[in-house]
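In the form predicted alone, a lone chain appears below as structure tokens.
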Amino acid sequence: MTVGHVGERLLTPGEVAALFRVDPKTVTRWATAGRIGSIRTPGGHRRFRETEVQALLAELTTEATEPAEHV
């Protein structure tokens, strides 16, 4: 794909959607809501920093696999 600052890989909404197993429109809504940062190309398309996407994916995966606290 394309390369951003300091050689960082940029992902398309479709690539991010595949990682999270959601629809690309969902990824766009997340970006609009500020849940995930995005960059706009000169043509107006969204791109997502791979490191940020991987960090969010790891955070959500960790939350889902942590044992539930018993109250």
Contents of the next structure:
Number of protein chains: 2
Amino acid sequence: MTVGHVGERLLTPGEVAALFRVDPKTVTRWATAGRIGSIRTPGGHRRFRETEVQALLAELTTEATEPAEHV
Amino acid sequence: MTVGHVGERLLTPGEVAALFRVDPKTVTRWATAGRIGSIRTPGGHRRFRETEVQALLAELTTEATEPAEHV
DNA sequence: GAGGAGTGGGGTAATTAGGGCT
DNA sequence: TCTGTCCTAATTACCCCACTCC
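Previous: the form predicted alone; requested now: the form predicted in complex with the DNA:
Now the complete complex, all chains and molecules, led by this one.
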């Protein structure tokens, strides 16, 4: 292989939906609303950067800043 | 490789598939549908120009609008 | 010439996109 | 306002086997 650039892992809408425990449709709406970056395939399907998803996931976690043991 | 002639870096269907997080067969369909330019080897296998793939990838990429946090 | 990995072609099942509604 | 579900159409994923690339 002569790529030499294996940076960003991309996730499918279904995988992101599973991470957030929501419907893939909701993930699509987030992308449409510009709340999360998306990479479209030439066919129109979306792919999401895992790093961005992780960041958003962590952001939502820290947003509910309750020091109690609620995990 | 190591042809000594740089500037025409070609990617295999598998490499392009990894970039878009799709199946190599899907990349083949893109080429068949004319959504992406392809170069055929004498044996019939397809090769793709990295510059074209990168350009396509960048064109289909949408950055997330930076939220204003707490407003 | 031999061998492993990848690719092409065809066909079928699973996801996804889009709009509208509860 | 945001999310989940219903619908149809389009795109993508995985199965087979034969051939090509290195």
